[in-house]
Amino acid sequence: MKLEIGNFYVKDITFGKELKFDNGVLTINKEEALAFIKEDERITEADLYIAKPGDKIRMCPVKEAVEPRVRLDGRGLFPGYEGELVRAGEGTLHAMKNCSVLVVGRHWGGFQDGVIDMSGEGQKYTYFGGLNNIVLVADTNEEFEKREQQKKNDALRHAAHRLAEFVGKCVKDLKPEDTESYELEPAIKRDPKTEKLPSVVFVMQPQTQMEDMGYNTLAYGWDMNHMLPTYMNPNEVLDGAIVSGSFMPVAAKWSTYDYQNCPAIKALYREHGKTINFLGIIMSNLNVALDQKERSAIYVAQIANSLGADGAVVAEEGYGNPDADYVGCIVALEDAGVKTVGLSDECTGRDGMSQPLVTLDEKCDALVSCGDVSDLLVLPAMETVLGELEALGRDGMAGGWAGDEILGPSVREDGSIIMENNSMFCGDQVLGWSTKTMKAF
């Protein structure tokens, strides 16, 4: 399978008479784009904004991020979700880099929604604070979940993916500035030089804990709560086969943008044939019941052995209950003779004194921490708020609160906020974006 991604680098975004991309400037016809979004009758209120690095803008509650793209063969970007169910991971697509489509709730937030600052102290805590963003602020008629802490965000998530494809079409017939090419030979048909290198698999554990459908990460539109671990070509992940779910404390969340650009996959590709033999992806899941966790760990280890893996990298979306899946998977791999490194964030409490993972094992001796969800952040007011800042304290957003005996409310009268890192949208960037540093005191 060979996937080619032609890149167009967005230097600026503006509203104008037509959708076009010229000399690094993306122009969007706002009325036309909104009319397209409102074709979904569930969208009751919508507006578009532009948020660029340095703007004094705060967004809350942010629900999803997607990179604008277009496939040259006319197929949809997200097969089985938005578009015909066909195989992803091959062919040519065009992508708009340094740019994302963000969707923000106009009124209501929840456990899985977060905050993005485009300037000031808060900007550095999320990758999206450094991008040129097309921001859809919208509300829906999904009355049943407005005041629910846990939301499916179905209409708004679909809107984000549809808008990303709508915008991406403006570069379909243009010549890209550069092209990335990804091709992984069949695992049993590698050249002798590559086969002598240490063989490595990347184990991904997307959030799939909800037995009620509509919240979990999707594979080709299929709710991954129904899946057992399976082998995937990494190109499928980069090419829209995996769509972010809506069940996750948001700092630990993997947005669809993260899957489309997964730095860990790209890093393993760069080393393929040089220092490692990259075998591909074992797409696992996260479960609630102990037997489900153990079953998935057994499957992961079996697939790794069957592929001939010498080593593995395991990445966990989340913390708390999923730590049992994460640690159990690492232990199963180590017991199967596969040397394993883990990627996750941690939760040590505001005082830093709690155990960082819910469960640990001495066999987990190579863990990478991407951040502590409990870190307290105090951020000044912004000139502009897109969405509804009150959601941070009112709607049960992870890391926010209505009141605290010592700290007071998360949202202060002057517009400044205090919250845990837990509320920063995709802030811990576990899939390889993280620039955080562990320090010893």
Second form
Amino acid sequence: MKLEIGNFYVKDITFGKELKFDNGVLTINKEEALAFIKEDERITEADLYIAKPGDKIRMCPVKEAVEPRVRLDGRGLFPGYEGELVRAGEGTLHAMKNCSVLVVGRHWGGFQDGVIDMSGEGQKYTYFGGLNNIVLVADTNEEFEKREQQKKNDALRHAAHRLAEFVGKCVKDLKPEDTESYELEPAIKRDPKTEKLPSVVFVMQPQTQMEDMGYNTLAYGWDMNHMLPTYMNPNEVLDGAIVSGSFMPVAAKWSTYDYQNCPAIKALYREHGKTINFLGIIMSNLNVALDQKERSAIYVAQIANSLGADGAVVAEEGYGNPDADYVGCIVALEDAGVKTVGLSDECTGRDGMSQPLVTLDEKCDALVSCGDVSDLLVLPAMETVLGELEALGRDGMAGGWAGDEILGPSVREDGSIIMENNSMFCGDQVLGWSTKTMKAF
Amino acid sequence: MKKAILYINQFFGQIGGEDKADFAPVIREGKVGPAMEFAKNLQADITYTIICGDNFMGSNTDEAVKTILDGLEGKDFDLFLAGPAFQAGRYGVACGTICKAVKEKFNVPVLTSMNVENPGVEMFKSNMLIMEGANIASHMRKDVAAMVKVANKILSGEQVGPATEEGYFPTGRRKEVWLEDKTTAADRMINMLVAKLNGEPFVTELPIPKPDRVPIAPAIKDLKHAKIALVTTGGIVPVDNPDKIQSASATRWGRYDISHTMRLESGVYKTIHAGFDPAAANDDPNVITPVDALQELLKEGYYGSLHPYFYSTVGTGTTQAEAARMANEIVPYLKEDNVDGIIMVST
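Taking the form predicted on its own as the starting point, write out the structure of the form predicted in complex with the partner chain.
Next comes the full complex, and the chain you just saw is listed first.
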């Protein structure tokens, strides 16, 4: 199963007469793009902006991020979600690097939505502060969830994926600057040198804890709350089989962009044949009831054993309740004789004194920690706000509040904000970008 | 220049050894004993040295603390130092006690130093920065130098770094840090994974504290002849709280005679626990310390006999180390009376 990704490095984005990519400059015909977005009748209002590193721009409430791409075989980027349900992970695609499509609510935010700053102290807190972003700011007719703290954001998330596909088309017939190639031989047919190396599986626990459908992470369009852990090829993840959901405090979120570019998968590929024998992915999930959590852990450990894994990496999307799934899965793997490393963030509270994960176990002896969702951030006003900053305090966003006796409101009159890292869009970068860690003071 | 005040015991204050451990606190103008060593590189002038006997601080804590706090009133200082206390247990506890009191009253940063074996570490590490010091006083220079390094950061307003880098005992606080070398989580994961797979050393970024589990005792086979005792962390005490048990972060406990008490009457007993709404417990202390039910069951012959005292302290904010110490002080009384089972009532 071989996937080739041809890269086009976006250095600048501008609006112009026609959609094109030339010499590092992406030009978008705004009207044409907006007309395409508005083909979805649920979109009632839409505008397009450009946000580049260094711009004095704050975005809020940000709902999703997607890398613009095109499949050379004409297939949809997200099979089963947008486009025909076919297998992902093979063939050739072209990707626009250092560039993402962001979708921001024109007015309404929620628990799962976040903040991105393109300059100042806040810029480094999200990966997207360092990218050239095409920003769709839109509203929808989804009246039923306008005032809900938990939003499916269905129309806007679809819009982001569709726009990424729309933009990506301009590099279909161009020659990429470089090409990445990902090929994982069948697990039982590897060269003797690789066979001798310790074998490793990557266990992914995407957020799937909403019992109601429409909020959870999707695998080929299927709500992953309704699945048991299964074996996947990493190329499927890199090639759009997994689409991010809309449920959890957003600092711990893995956007679709994060799946498309997953640094942990790329690092495991890099080491494959050198220090490890990368067997592939055990795609798990996160659950609500204890027996569901335990069942998933049993499946993961069983698959790891059946594949003959010596080691595993477990990554958790979320914090709090799903820490039980995360720790439970690591313990199940260790009990099954699989040496395991964990990837997550922590929640130690504003004073840093709280237990970092809701459940702890001594068997979790190798954990990588990517940040603290409860870290308090004070960020200066920005010249431009895309979306509606009031959403941070008004709409139950995870790291914001309407008022606080000591700290005052999250959104201040001068446009500066005070919030928990909890509301930084995909801030803890648990899939591998994070250059943050946690230390004892 | 900024100002600092140093607390030391009778020995380092050149008053005398163990025979002078009852020495009442004095505040001396200028530098005494270790203050000279501090003065070499400290970016502050040590204006006063406080000297107090270790036993005096241990036995007359309230008086000692009050005398010192009163004496500090009106004095201008930017930093309060104590020790280093090495492995000297009473001295370490004294340094912790006075640092905590000074910090609370004057809102001035405090800093001390102790050896890992000093009981003051467990008692006070969550309240203040305690530098990890040597076990004996011959390492005075090294311990003072380590204190001065962190003290100068505090004095200049510079951020004090993580515990392992600065050399103090972790206070229990974990905070986010941006890695200077910008190693990504993916690369850290690979390094840890490969090391773990190959049996090489690695350092987890989230150390899991070792659970201090006590094995569950075997069941009492013959309850009809068993002697039962009541112990509570719910803070039920006679209304005048004769043992002055603290309402939070307790270090004291008491035992109270119930050999002729059929039930704990409201107004005679109350709770001093600050961690829950006391209304129900004050209205009927038996809801936390069920003397009434135990006397009733005793009458029915459900169990053999009731130990004549109940034991009480407050659980809220109390460290595990303090709780274990208090338990170790209580246990001999229970063993002496051949108690077979304890009902431990928490809240």
